[in-house]
Amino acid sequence: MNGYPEIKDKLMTVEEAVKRFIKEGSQIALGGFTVARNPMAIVYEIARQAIRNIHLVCHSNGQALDVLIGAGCVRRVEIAYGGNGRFAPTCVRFKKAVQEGSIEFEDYSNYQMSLRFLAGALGIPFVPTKSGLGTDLITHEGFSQETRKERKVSRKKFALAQNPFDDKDDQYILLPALNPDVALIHVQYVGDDGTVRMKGLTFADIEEAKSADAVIVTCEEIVPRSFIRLDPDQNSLPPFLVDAIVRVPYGAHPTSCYSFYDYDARHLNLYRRIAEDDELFKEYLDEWVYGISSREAYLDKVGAATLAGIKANRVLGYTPGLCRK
């Protein structure tokens, strides 16, 4: 870490990023999308460390969400959808949670949660859309009026209004901006003067980590301010908006991270099967997160051969020939 003056204020380990910036009761933008780029080396974290009665704020997510949940760290939920593709559908943690009624959750369309997030980017307090009327997204609400007293929860799901510049118009939908308090993104490359590189699809991340009170950010590498200034339109994020650089190689696995592995197939189906049990859950999260005491054990455990089986060529960004089943 000495290698790198810069950044060495900001450069620390997933136990130190999260003792410092994640609290009980902190709402969460968790980046990446289903089986995608999910930031699970701190996720993992956050369960070891036990943090509870998390909001999480999400466009769509998948294993990190589930994981969370599945843990006992998460209060309530506000997300479009969680998934992790045609693994699960629907996260089987997420489902159960939901359905036994333990966690509180507000639904929104995967576009408006884009453009709250883009709104609290912005520093406005609100956006206008016309995306959901018509639909049960404006008929129903999640939250009670008791939770809408609550720190970081917006007073109203939704307001409608007309648009003032042209009173023969349509009405419009009026969505919070959402302010995290912290964002967590996993990415590919990570300058050493802090400059983030995002590559292959970006999803809403950028929009989180701009509207966020915090940023984290893990990486697979850190590399020279040389590299990261080639192809400059290809960065994402600049040094000031990020608060925490956590080098974690293999950070979101099982799931994906564009041009560096693929997602895990055979750990996702063990998932997938194990998380229905409450009891084999349990086992679980003693195995792959409780009982790992580092990094290296963690991939370890994973294994050389499903690592290399897994690597992704770096022109097509994917494995190809991976058994997806």
Second form
Amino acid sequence: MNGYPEIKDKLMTVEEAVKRFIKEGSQIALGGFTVARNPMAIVYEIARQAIRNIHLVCHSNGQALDVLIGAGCVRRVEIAYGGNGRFAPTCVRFKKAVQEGSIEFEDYSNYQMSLRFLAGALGIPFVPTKSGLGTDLITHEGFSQETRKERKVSRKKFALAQNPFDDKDDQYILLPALNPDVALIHVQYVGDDGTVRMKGLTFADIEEAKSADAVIVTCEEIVPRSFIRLDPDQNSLPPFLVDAIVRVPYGAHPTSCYSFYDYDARHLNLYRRIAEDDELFKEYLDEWVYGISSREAYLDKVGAATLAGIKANRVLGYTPGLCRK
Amino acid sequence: MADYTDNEMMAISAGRFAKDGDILFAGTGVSMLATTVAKRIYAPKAVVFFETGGIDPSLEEIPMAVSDLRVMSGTAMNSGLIDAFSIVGHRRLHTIAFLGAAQIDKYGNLNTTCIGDYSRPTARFSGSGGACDVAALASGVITFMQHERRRFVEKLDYRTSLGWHNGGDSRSRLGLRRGGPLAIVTNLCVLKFDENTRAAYLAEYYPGVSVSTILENTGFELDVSRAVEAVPPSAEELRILREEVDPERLIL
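Could the form predicted together with the partner chain be given as well, to go with the form predicted on its own?
The complete assembly is shown below, putting the previous chain first.
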């Protein structure tokens, strides 16, 4: 943890980052997308610290969403998609929680949620779109009137408005901006000056980070300023938007991290089966979350053979020939 | 007995809709096969892209999710969701989206959210993802469905994504300047939409499938007067699909 004077105030452990920035009832934006770059190391720590009543906001999320819901940390979600692609077309614990009525939820679409983060990032209160007209996204509301009075929850799911620049009938949906308490982002590189670099697709991570009151970034590697500033066109976020930096190799496992490792298909398939059964799922959490004393212990548990097996080809970005059944 | 599977026939039937110059928006599952097959066989100058922001990936291996690293590899450009949706709805581009759904109605409106009451459903699905957005913004939508009565319904339990709305010109009256469903590709047949009423009709039934089987498995009224038998996949189409598109048979 020494040797990085420019970011010494921001460098911390996952334990410290969660203690400092995440509280009961926090509104949290989850970075990544279904099976890519989910902020798993932070999510496991939130579960270990048993932080409750979290309000999640995300477009499409998979594993991070499902573990947080399954661990009982989540009270409500605003979401476009809860799934792990072919590994779990609908996330299992998310599905159960909705069907059992144990979480509050509000449906939006990917574009709508991305626009809401963008509006929050820009500091504007709402943003218009045509997407959603004629659908039940604007006829059905999930949150109660009581919930709508709470902190960080918009007073309405949406509003309808006419285009003020056109005399013709031209209706738009106005979506409320999001400014979550904290955004959790896992990335490949952070410079020792605090500059963030994501590789591969960025999804809506940049908008999420810019919309949030605080940003926790976990990363695969901390690299010298001379490296990250050699090619600044590749960088994603400036140092002053980041509040906590944690170096966590394989921090997105079992989801993927472009150019570092592929998804752990065997783990995701096993998870889907286990998540169906309440007892087995409890054992899974004991084994993979609560019972893990350190990052080293987690990686030991995943195993060197698996880690080597999912190691990405640095040129292709993924692991060619990976068994994915 | 035909020597090809339902998924093969579906991927090929859908792929045949693509034209050179189209921008093909792929989802998960069979739609990934269809876009890949379209590019390899019918429309080599079409571009495959993903709502997550990957534009024209090499697709040497089939992606298992729209966030799969294979969607980011060999691309013209990697971007994000806002960029991707600016392309889906771009006024200069002809974009065709491939979607799937749990339920569909005769106007091609889709449900990927739930069965039963929204607030306490008997079955919850993934939700819209980008489906609602591309259904609103793309030039056209092709939907893959398992052809079952419980899926082809008079009224959706939840309308996640807009098709031809309530038929006729009701979609354009909402202010959506283009788009709408082009076809429904099922394991039995291909349905298209009437130019005036915008209701689904039977366009092609697959070899070996009877029209009565299709009607038995459709929960809404279906015009079959224009139906013809579909052209089965050629040996070359099947070879490319099996050997080049999905040799590991992850989806097929």
